[in-house]
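Given next, in C-alpha coordinates, is a single chain: the form predicted on its own.
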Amino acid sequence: MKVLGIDIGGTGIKGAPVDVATGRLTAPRYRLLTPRPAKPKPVAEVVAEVAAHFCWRGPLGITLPSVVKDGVVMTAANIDRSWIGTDARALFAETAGLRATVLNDADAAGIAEMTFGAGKGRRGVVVLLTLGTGIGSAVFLDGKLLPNTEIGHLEVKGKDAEERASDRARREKKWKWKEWSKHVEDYLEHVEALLWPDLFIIGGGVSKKHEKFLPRIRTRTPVVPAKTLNEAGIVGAALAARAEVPRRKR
(Lines of atoms letter the chains of each structure in order from A and count residues from 1; the text may use other names and numbers.)
(Lines give C-alpha, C1' and ligand atoms only; values in the text may rest on other atoms or scores of the structure.)
Protein backbone atom coordinates (compact mmCIF):
# COMPACT_ATOMS: atom_id res chain seq x y z
CA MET A 1 0.00 0.00 0.00
CA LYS A 2 1.16 3.51 -0.80
CA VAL A 3 0.52 6.48 1.50
CA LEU A 4 1.48 10.10 0.95
CA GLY A 5 3.67 11.41 3.77
CA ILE A 6 4.14 15.16 4.28
CA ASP A 7 6.66 16.66 6.70
CA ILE A 8 6.00 20.27 7.81
CA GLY A 9 9.12 22.09 8.96
CA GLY A 10 9.96 25.64 9.91
CA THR A 11 11.37 26.44 6.47
CA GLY A 12 9.94 23.81 4.11
CA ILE A 13 7.00 21.47 3.56
CA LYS A 14 8.03 18.31 1.74
CA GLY A 15 6.20 15.17 0.77
CA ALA A 16 6.31 11.97 -1.27
CA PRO A 17 4.34 8.75 -1.71
CA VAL A 18 5.72 5.93 0.43
CA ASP A 19 5.55 2.18 -0.03
CA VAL A 20 4.69 1.37 3.58
CA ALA A 21 5.86 -2.23 3.20
CA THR A 22 9.43 -1.20 2.37
CA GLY A 23 9.73 2.41 3.57
CA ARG A 24 10.89 3.52 0.14
CA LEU A 25 9.67 6.68 -1.57
CA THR A 26 7.95 5.79 -4.83
CA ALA A 27 8.50 9.25 -6.37
CA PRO A 28 10.98 12.08 -5.79
CA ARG A 29 10.25 14.37 -2.86
CA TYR A 30 8.35 17.56 -3.65
CA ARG A 31 9.17 20.57 -1.48
CA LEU A 32 7.61 24.01 -1.10
CA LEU A 33 8.50 26.82 1.28
CA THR A 34 6.64 27.07 4.56
CA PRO A 35 4.45 30.20 4.48
CA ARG A 36 5.43 33.19 6.61
CA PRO A 37 3.78 33.55 9.01
CA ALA A 38 3.11 29.81 9.26
CA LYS A 39 -0.58 30.09 10.18
CA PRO A 40 -3.01 27.18 9.83
CA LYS A 41 -4.87 28.09 6.64
CA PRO A 42 -1.81 29.04 4.50
CA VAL A 43 0.07 25.94 5.67
CA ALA A 44 -2.94 23.72 4.92
CA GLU A 45 -3.12 25.21 1.42
CA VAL A 46 0.54 24.33 0.78
CA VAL A 47 -0.10 20.77 2.06
CA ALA A 48 -3.00 20.52 -0.40
CA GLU A 49 -0.68 21.77 -3.15
CA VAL A 50 1.86 19.06 -2.35
CA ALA A 51 -0.89 16.42 -2.46
CA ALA A 52 -2.16 17.83 -5.78
CA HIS A 53 1.36 17.61 -7.22
CA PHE A 54 1.10 13.83 -6.90
CA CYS A 55 -2.58 13.76 -7.96
CA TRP A 56 -3.14 12.04 -4.64
CA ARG A 57 -6.45 10.40 -3.69
CA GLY A 58 -5.50 8.08 -0.85
CA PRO A 59 -4.56 8.42 2.86
CA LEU A 60 -2.41 11.34 3.91
CA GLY A 61 0.02 11.44 6.87
CA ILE A 62 1.25 14.82 8.08
CA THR A 63 3.82 15.86 10.70
CA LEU A 64 3.80 19.06 12.73
CA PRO A 65 6.47 20.42 15.10
CA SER A 66 3.87 20.30 17.87
CA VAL A 67 2.28 18.15 20.52
CA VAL A 68 -0.75 16.67 18.75
CA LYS A 69 -3.56 14.92 20.64
CA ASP A 70 -6.34 13.29 18.62
CA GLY A 71 -5.59 15.61 15.71
CA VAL A 72 -5.65 18.80 17.81
CA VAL A 73 -2.51 20.95 18.11
CA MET A 74 -1.51 21.65 21.71
CA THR A 75 1.83 23.49 21.23
CA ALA A 76 3.60 25.36 18.43
CA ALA A 77 7.33 25.26 17.65
CA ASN A 78 8.62 26.97 14.49
CA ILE A 79 5.02 27.56 13.38
CA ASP A 80 2.60 30.32 14.35
CA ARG A 81 1.04 30.16 17.82
CA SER A 82 -2.39 30.44 16.23
CA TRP A 83 -2.08 26.69 15.62
CA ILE A 84 -2.67 25.99 19.32
CA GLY A 85 -6.16 24.56 19.72
CA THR A 86 -6.58 23.99 15.97
CA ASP A 87 -8.11 20.69 14.85
CA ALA A 88 -5.34 20.09 12.31
CA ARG A 89 -6.73 16.75 11.18
CA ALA A 90 -10.06 18.35 10.22
CA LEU A 91 -8.35 21.36 8.64
CA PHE A 92 -6.06 19.29 6.40
CA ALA A 93 -8.87 16.89 5.48
CA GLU A 94 -11.16 19.74 4.48
CA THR A 95 -8.50 21.70 2.56
CA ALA A 96 -7.01 18.75 0.69
CA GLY A 97 -10.23 16.73 0.45
CA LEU A 98 -8.41 13.67 1.81
CA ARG A 99 -8.44 11.53 4.95
CA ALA A 100 -5.61 12.91 7.12
CA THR A 101 -3.56 11.70 10.07
CA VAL A 102 -1.51 14.27 12.00
CA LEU A 103 1.30 13.60 14.48
CA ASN A 104 4.36 15.13 16.10
CA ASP A 105 7.35 15.35 13.76
CA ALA A 106 9.82 13.62 16.09
CA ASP A 107 7.30 10.84 16.74
CA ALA A 108 7.05 10.32 12.97
CA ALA A 109 10.84 10.17 12.64
CA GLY A 110 10.93 7.65 15.48
CA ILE A 111 8.28 5.44 13.88
CA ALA A 112 10.31 5.36 10.65
CA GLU A 113 13.52 4.59 12.49
CA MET A 114 11.96 1.82 14.58
CA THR A 115 10.39 0.24 11.50
CA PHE A 116 13.18 0.53 8.92
CA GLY A 117 16.21 2.06 10.65
CA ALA A 118 18.53 1.64 13.61
CA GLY A 119 15.69 0.71 15.97
CA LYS A 120 14.28 -2.12 13.88
CA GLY A 121 13.78 -5.23 16.01
CA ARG A 122 15.04 -3.53 19.18
CA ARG A 123 13.18 -4.24 22.40
CA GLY A 124 13.29 -2.38 25.69
CA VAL A 125 13.34 1.40 25.94
CA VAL A 126 14.59 3.17 22.82
CA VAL A 127 14.92 6.96 22.71
CA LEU A 128 15.26 8.78 19.41
CA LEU A 129 16.52 12.37 19.66
CA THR A 130 16.62 14.75 16.70
CA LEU A 131 19.32 17.38 17.19
CA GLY A 132 18.44 20.32 14.96
CA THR A 133 16.96 23.78 15.52
CA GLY A 134 15.69 22.29 18.77
CA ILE A 135 15.66 18.78 20.20
CA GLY A 136 12.82 16.48 19.24
CA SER A 137 12.21 13.21 21.05
CA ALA A 138 10.40 9.93 20.53
CA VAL A 139 10.31 7.23 23.20
CA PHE A 140 9.46 3.57 22.54
CA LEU A 141 8.92 0.57 24.80
CA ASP A 142 9.22 -2.76 22.97
CA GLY A 143 8.53 -0.93 19.72
CA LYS A 144 5.44 0.91 20.96
CA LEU A 145 5.45 4.70 20.91
CA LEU A 146 4.82 6.89 23.94
CA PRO A 147 3.54 9.93 21.98
CA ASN A 148 4.33 13.60 22.43
CA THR A 149 7.31 13.39 24.77
CA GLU A 150 9.09 16.73 25.11
CA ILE A 151 12.35 15.72 26.76
CA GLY A 152 14.31 18.12 24.56
CA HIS A 153 13.26 20.79 27.04
CA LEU A 154 14.74 19.15 30.14
CA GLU A 155 16.80 21.47 32.30
CA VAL A 156 20.47 20.48 32.35
CA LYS A 157 22.87 22.46 34.53
CA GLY A 158 20.40 25.33 34.81
CA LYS A 159 19.70 25.61 31.07
CA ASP A 160 17.09 24.26 28.69
CA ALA A 161 18.83 21.32 26.97
CA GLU A 162 18.15 22.88 23.56
CA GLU A 163 20.37 25.83 24.49
CA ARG A 164 23.42 23.56 24.65
CA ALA A 165 22.78 20.23 22.95
CA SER A 166 20.89 21.29 19.80
CA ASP A 167 22.71 21.69 16.50
CA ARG A 168 21.48 25.28 16.43
CA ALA A 169 23.37 25.96 19.68
CA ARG A 170 26.54 24.44 18.20
CA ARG A 171 26.33 26.65 15.14
CA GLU A 172 25.30 29.85 16.91
CA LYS A 173 27.99 29.54 19.58
CA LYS A 174 30.57 28.32 17.07
CA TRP A 175 31.52 25.40 19.26
CA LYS A 176 34.04 22.87 18.00
CA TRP A 177 32.74 19.32 17.72
CA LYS A 178 34.70 18.26 20.82
CA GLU A 179 33.19 21.03 22.94
CA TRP A 180 29.66 20.48 21.67
CA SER A 181 29.82 16.70 22.10
CA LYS A 182 30.42 17.23 25.83
CA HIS A 183 27.13 19.17 26.07
CA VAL A 184 25.35 16.39 24.18
CA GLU A 185 26.88 13.83 26.54
CA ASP A 186 25.69 15.80 29.60
CA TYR A 187 22.18 15.85 28.15
CA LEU A 188 22.16 12.13 27.34
CA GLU A 189 23.36 11.31 30.85
CA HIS A 190 20.45 13.33 32.25
CA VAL A 191 17.97 11.40 30.08
CA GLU A 192 19.64 8.15 31.18
CA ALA A 193 19.04 9.01 34.82
CA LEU A 194 15.33 9.51 34.15
CA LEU A 195 14.48 6.73 31.69
CA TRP A 196 17.27 4.14 31.84
CA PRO A 197 17.02 3.49 28.07
CA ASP A 198 18.52 0.55 26.25
CA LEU A 199 19.42 2.54 23.13
CA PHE A 200 19.79 6.14 22.01
CA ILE A 201 19.28 6.94 18.31
CA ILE A 202 20.53 10.34 17.20
CA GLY A 203 18.68 11.86 14.25
CA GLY A 204 18.29 15.26 12.66
CA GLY A 205 20.47 16.76 9.96
CA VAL A 206 23.58 16.66 12.15
CA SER A 207 23.40 12.86 12.26
CA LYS A 208 24.93 12.87 8.77
CA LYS A 209 28.12 14.05 10.50
CA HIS A 210 27.89 11.58 13.35
CA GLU A 211 31.51 10.50 12.99
CA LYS A 212 32.57 13.97 14.20
CA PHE A 213 30.86 13.75 17.59
CA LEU A 214 29.34 10.37 18.48
CA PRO A 215 32.73 8.63 19.02
CA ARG A 216 33.51 11.30 21.65
CA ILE A 217 30.40 10.55 23.73
CA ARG A 218 30.72 8.18 26.68
CA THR A 219 27.40 7.01 28.15
CA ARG A 220 26.17 3.81 29.77
CA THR A 221 23.60 3.49 26.98
CA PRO A 222 24.71 2.66 23.42
CA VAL A 223 24.35 5.63 21.06
CA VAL A 224 23.92 5.12 17.30
CA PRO A 225 23.10 7.42 14.36
CA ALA A 226 19.73 7.30 12.64
CA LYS A 227 19.57 5.62 9.25
CA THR A 228 16.45 7.13 7.66
CA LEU A 229 17.82 10.72 7.79
CA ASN A 230 15.92 13.32 5.70
CA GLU A 231 13.16 10.91 4.71
CA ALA A 232 12.25 9.94 8.28
CA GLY A 233 9.38 12.41 8.76
CA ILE A 234 7.78 11.55 5.44
CA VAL A 235 8.09 7.80 5.97
CA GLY A 236 6.90 7.94 9.58
CA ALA A 237 3.90 10.09 8.68
CA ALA A 238 2.91 7.60 5.99
CA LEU A 239 3.25 4.67 8.41
CA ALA A 240 1.12 6.45 11.03
CA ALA A 241 -1.60 7.14 8.46
CA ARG A 242 -1.55 3.52 7.31
CA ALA A 243 -1.93 2.35 10.91
CA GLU A 244 -4.99 4.58 11.38
CA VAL A 245 -6.89 3.31 8.33
CA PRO A 246 -8.29 0.10 9.91
CA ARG A 247 -8.95 1.87 13.23
CA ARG A 248 -11.05 4.57 11.59
CA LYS A 249 -13.09 1.99 9.69
CA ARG A 250 -14.25 0.24 12.88
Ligand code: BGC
The other form holds:
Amino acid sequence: MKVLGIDIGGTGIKGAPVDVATGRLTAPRYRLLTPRPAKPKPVAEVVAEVAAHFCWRGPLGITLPSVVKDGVVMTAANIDRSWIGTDARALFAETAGLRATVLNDADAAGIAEMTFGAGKGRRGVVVLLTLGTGIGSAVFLDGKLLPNTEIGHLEVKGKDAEERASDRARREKKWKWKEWSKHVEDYLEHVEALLWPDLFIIGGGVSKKHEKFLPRIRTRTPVVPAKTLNEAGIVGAALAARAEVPRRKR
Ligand code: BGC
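Condition change, the form predicted on its own to the form predicted in complex with the ligand:
Next comes the full complex, this chain leading.
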Protein backbone atom coordinates (compact mmCIF):
# COMPACT_ATOMS: atom_id res chain seq x y z
CA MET A 1 0.00 0.00 0.00
CA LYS A 2 1.24 3.49 -0.89
CA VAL A 3 0.57 6.56 1.24
CA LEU A 4 1.71 10.12 0.57
CA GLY A 5 3.75 11.67 3.39
CA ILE A 6 4.28 15.44 3.56
CA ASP A 7 6.62 17.09 6.05
CA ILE A 8 6.09 20.80 6.72
CA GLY A 9 9.21 22.51 8.02
CA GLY A 10 10.33 26.08 8.56
CA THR A 11 12.22 26.24 5.25
CA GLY A 12 10.80 23.50 3.07
CA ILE A 13 7.67 21.46 2.46
CA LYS A 14 8.58 18.06 1.13
CA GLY A 15 6.64 15.00 0.22
CA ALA A 16 6.83 11.59 -1.40
CA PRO A 17 4.70 8.49 -1.75
CA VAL A 18 5.81 5.82 0.69
CA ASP A 19 5.49 2.05 0.48
CA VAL A 20 4.30 1.56 4.06
CA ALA A 21 5.39 -2.09 4.13
CA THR A 22 9.06 -1.25 3.54
CA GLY A 23 9.31 2.45 4.47
CA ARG A 24 10.83 3.20 1.06
CA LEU A 25 9.89 6.20 -1.04
CA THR A 26 8.34 5.02 -4.30
CA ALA A 27 9.17 8.25 -6.17
CA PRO A 28 11.81 10.96 -5.67
CA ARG A 29 11.03 13.45 -2.94
CA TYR A 30 9.43 16.71 -4.13
CA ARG A 31 10.30 19.85 -2.17
CA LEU A 32 8.98 23.40 -2.35
CA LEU A 33 9.93 26.38 -0.22
CA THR A 34 7.78 27.15 2.80
CA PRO A 35 5.99 30.45 2.09
CA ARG A 36 6.92 33.43 4.26
CA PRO A 37 5.27 34.24 6.52
CA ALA A 38 4.27 30.59 6.97
CA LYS A 39 0.59 31.28 7.61
CA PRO A 40 -1.95 28.44 7.37
CA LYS A 41 -3.60 29.23 4.00
CA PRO A 42 -0.42 29.79 1.91
CA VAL A 43 1.17 26.71 3.51
CA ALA A 44 -1.90 24.62 2.66
CA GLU A 45 -1.68 25.85 -0.94
CA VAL A 46 1.91 24.61 -1.18
CA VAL A 47 0.84 21.29 0.36
CA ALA A 48 -1.77 21.07 -2.41
CA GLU A 49 0.96 21.66 -5.02
CA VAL A 50 3.06 18.85 -3.56
CA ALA A 51 0.06 16.48 -3.64
CA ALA A 52 -0.76 17.59 -7.20
CA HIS A 53 2.83 16.87 -8.29
CA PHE A 54 2.13 13.20 -7.51
CA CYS A 55 -1.49 13.42 -8.86
CA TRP A 56 -2.42 12.17 -5.40
CA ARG A 57 -5.94 11.04 -4.49
CA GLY A 58 -5.15 8.38 -1.87
CA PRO A 59 -4.39 8.47 1.86
CA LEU A 60 -2.17 11.25 3.09
CA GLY A 61 -0.25 12.12 6.27
CA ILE A 62 1.06 15.60 7.05
CA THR A 63 3.43 16.75 9.80
CA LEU A 64 3.65 20.14 11.48
CA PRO A 65 6.21 21.38 14.01
CA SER A 66 3.41 21.79 16.56
CA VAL A 67 1.30 20.01 19.12
CA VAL A 68 -1.63 18.64 17.11
CA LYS A 69 -4.69 17.29 18.88
CA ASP A 70 -7.40 15.72 16.81
CA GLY A 71 -6.27 17.69 13.74
CA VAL A 72 -6.18 21.02 15.61
CA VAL A 73 -2.88 22.90 16.04
CA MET A 74 -2.26 23.88 19.67
CA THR A 75 1.26 25.41 19.63
CA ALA A 76 3.54 27.24 17.20
CA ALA A 77 7.09 27.48 18.53
CA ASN A 78 8.88 27.75 15.19
CA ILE A 79 6.07 28.55 12.73
CA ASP A 80 3.67 31.48 12.36
CA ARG A 81 1.62 31.99 15.50
CA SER A 82 -1.58 32.23 13.45
CA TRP A 83 -1.51 28.40 13.29
CA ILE A 84 -2.57 28.21 16.94
CA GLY A 85 -6.20 27.11 17.06
CA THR A 86 -6.28 26.23 13.34
CA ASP A 87 -8.14 23.04 12.48
CA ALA A 88 -5.40 21.81 10.12
CA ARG A 89 -7.40 18.81 8.99
CA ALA A 90 -10.29 21.04 7.92
CA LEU A 91 -7.89 23.54 6.33
CA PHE A 92 -6.22 20.89 4.14
CA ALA A 93 -9.65 19.57 3.17
CA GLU A 94 -10.94 23.02 2.19
CA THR A 95 -7.81 24.37 0.48
CA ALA A 96 -6.54 21.24 -1.14
CA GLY A 97 -9.48 18.86 -1.13
CA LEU A 98 -7.27 16.45 0.79
CA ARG A 99 -8.30 14.19 3.66
CA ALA A 100 -5.21 14.08 5.77
CA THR A 101 -3.94 12.70 9.06
CA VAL A 102 -2.07 15.54 10.75
CA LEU A 103 0.53 15.01 13.46
CA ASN A 104 3.58 16.48 15.16
CA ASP A 105 6.79 16.23 13.10
CA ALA A 106 8.89 14.56 15.82
CA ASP A 107 6.12 12.07 16.56
CA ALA A 108 6.17 11.17 12.87
CA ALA A 109 9.97 10.81 12.87
CA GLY A 110 9.67 8.62 15.97
CA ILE A 111 7.07 6.36 14.35
CA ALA A 112 9.40 5.90 11.35
CA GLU A 113 12.39 5.10 13.59
CA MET A 114 10.44 2.64 15.72
CA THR A 115 9.15 0.87 12.62
CA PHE A 116 12.17 0.82 10.32
CA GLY A 117 15.11 2.43 12.14
CA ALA A 118 17.11 2.42 15.34
CA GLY A 119 14.07 1.73 17.53
CA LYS A 120 12.81 -1.28 15.58
CA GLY A 121 11.79 -4.05 17.97
CA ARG A 122 12.85 -2.02 21.04
CA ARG A 123 10.65 -2.38 24.09
CA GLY A 124 10.70 -0.29 27.26
CA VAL A 125 10.91 3.51 27.20
CA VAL A 126 12.47 4.91 24.02
CA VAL A 127 12.91 8.67 23.62
CA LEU A 128 13.60 10.09 20.16
CA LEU A 129 14.82 13.68 20.07
CA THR A 130 15.21 15.65 16.84
CA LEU A 131 17.86 18.34 17.18
CA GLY A 132 17.13 20.87 14.44
CA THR A 133 15.73 24.40 14.38
CA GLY A 134 13.85 23.34 17.48
CA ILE A 135 13.97 20.17 19.57
CA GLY A 136 11.23 17.69 18.83
CA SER A 137 10.43 14.69 21.00
CA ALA A 138 8.67 11.37 20.63
CA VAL A 139 8.28 9.08 23.64
CA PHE A 140 7.43 5.38 23.26
CA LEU A 141 6.56 2.69 25.77
CA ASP A 142 6.87 -0.81 24.31
CA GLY A 143 6.60 0.70 20.83
CA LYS A 144 3.45 2.74 21.55
CA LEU A 145 3.65 6.51 21.17
CA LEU A 146 2.71 8.99 23.87
CA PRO A 147 1.92 11.89 21.48
CA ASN A 148 2.81 15.59 21.76
CA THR A 149 5.33 15.30 24.59
CA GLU A 150 7.22 18.54 23.76
CA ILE A 151 10.13 17.82 26.08
CA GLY A 152 12.33 19.94 23.80
CA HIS A 153 11.06 22.89 25.80
CA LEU A 154 12.18 21.63 29.20
CA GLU A 155 13.93 24.30 31.21
CA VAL A 156 17.59 23.42 31.68
CA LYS A 157 19.83 25.74 33.72
CA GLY A 158 17.22 28.49 33.52
CA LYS A 159 16.64 28.36 29.74
CA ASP A 160 14.39 26.57 27.28
CA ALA A 161 16.48 23.53 26.21
CA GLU A 162 16.13 24.60 22.54
CA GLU A 163 18.23 27.67 23.26
CA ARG A 164 21.33 25.54 23.88
CA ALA A 165 20.81 21.96 22.68
CA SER A 166 19.17 22.53 19.28
CA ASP A 167 21.27 22.46 16.13
CA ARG A 168 20.15 26.02 15.47
CA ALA A 169 21.78 27.11 18.76
CA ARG A 170 25.02 25.36 17.75
CA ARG A 171 25.08 27.13 14.39
CA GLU A 172 23.95 30.56 15.60
CA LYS A 173 26.31 30.64 18.55
CA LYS A 174 29.11 29.13 16.45
CA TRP A 175 29.81 26.59 19.16
CA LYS A 176 32.47 23.97 18.58
CA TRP A 177 31.21 20.37 18.66
CA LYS A 178 32.83 19.85 22.08
CA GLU A 179 31.04 22.84 23.58
CA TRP A 180 27.69 21.99 22.06
CA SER A 181 27.85 18.32 23.02
CA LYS A 182 28.14 19.41 26.66
CA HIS A 183 24.84 21.28 26.29
CA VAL A 184 23.25 18.24 24.65
CA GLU A 185 24.56 16.07 27.48
CA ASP A 186 23.13 18.42 30.14
CA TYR A 187 19.81 18.26 28.36
CA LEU A 188 19.78 14.47 28.02
CA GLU A 189 20.61 14.12 31.72
CA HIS A 190 17.62 16.27 32.48
CA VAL A 191 15.36 14.06 30.38
CA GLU A 192 16.88 10.98 32.05
CA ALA A 193 16.01 12.28 35.49
CA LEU A 194 12.38 12.65 34.42
CA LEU A 195 11.73 9.58 32.28
CA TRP A 196 14.54 7.05 32.92
CA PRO A 197 14.52 5.89 29.30
CA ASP A 198 16.08 2.65 28.04
CA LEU A 199 17.27 4.24 24.80
CA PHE A 200 17.77 7.71 23.33
CA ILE A 201 17.61 8.09 19.55
CA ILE A 202 18.98 11.35 18.17
CA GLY A 203 17.42 12.53 14.91
CA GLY A 204 17.33 15.74 12.88
CA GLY A 205 19.77 16.71 10.12
CA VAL A 206 22.69 16.99 12.56
CA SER A 207 22.48 13.28 13.35
CA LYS A 208 24.24 12.71 10.00
CA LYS A 209 27.31 14.10 11.80
CA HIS A 210 26.75 12.00 14.91
CA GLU A 211 30.37 10.90 15.14
CA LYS A 212 31.28 14.52 15.92
CA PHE A 213 29.19 14.75 19.07
CA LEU A 214 27.59 11.48 20.22
CA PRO A 215 30.90 9.84 21.31
CA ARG A 216 31.45 12.78 23.70
CA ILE A 217 28.12 12.30 25.45
CA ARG A 218 28.25 10.33 28.70
CA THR A 219 24.79 9.43 29.91
CA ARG A 220 23.58 6.40 31.77
CA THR A 221 21.18 5.66 28.90
CA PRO A 222 22.60 4.46 25.55
CA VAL A 223 22.37 7.10 22.81
CA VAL A 224 22.22 6.13 19.13
CA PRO A 225 21.71 8.14 15.93
CA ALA A 226 18.49 7.83 13.95
CA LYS A 227 18.67 5.77 10.78
CA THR A 228 15.81 7.15 8.69
CA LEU A 229 17.25 10.74 8.77
CA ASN A 230 15.88 13.17 6.17
CA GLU A 231 12.95 11.03 5.22
CA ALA A 232 11.76 10.21 8.74
CA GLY A 233 9.00 12.86 8.77
CA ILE A 234 7.63 11.78 5.38
CA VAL A 235 7.73 8.08 6.21
CA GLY A 236 6.24 8.57 9.69
CA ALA A 237 3.45 10.77 8.32
CA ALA A 238 2.58 8.03 5.84
CA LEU A 239 2.61 5.35 8.55
CA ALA A 240 0.36 7.45 10.80
CA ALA A 241 -2.12 7.95 7.94
CA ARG A 242 -2.07 4.24 7.13
CA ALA A 243 -2.99 3.51 10.73
CA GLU A 244 -6.15 5.61 10.24
CA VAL A 245 -7.28 3.98 7.00
CA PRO A 246 -10.10 1.57 7.79
CA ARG A 247 -8.84 -2.01 7.53
CA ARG A 248 -11.31 -2.98 4.82
CA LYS A 249 -9.80 -0.40 2.46
CA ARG A 250 -6.23 -1.77 2.73
C1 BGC B 1 8.10 22.39 18.60
C2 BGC B 1 7.77 20.92 18.42
C3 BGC B 1 8.48 20.36 17.20
C4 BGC B 1 9.96 20.68 17.26
C5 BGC B 1 10.70 20.22 16.03
C6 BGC B 1 9.59 22.57 18.62
O7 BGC B 1 9.91 23.92 18.76
O8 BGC B 1 7.56 22.88 19.80
O9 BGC B 1 6.38 20.76 18.28
O10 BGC B 1 8.29 18.99 17.15
O11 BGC B 1 10.18 22.07 17.43
O12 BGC B 1 10.23 20.81 14.89
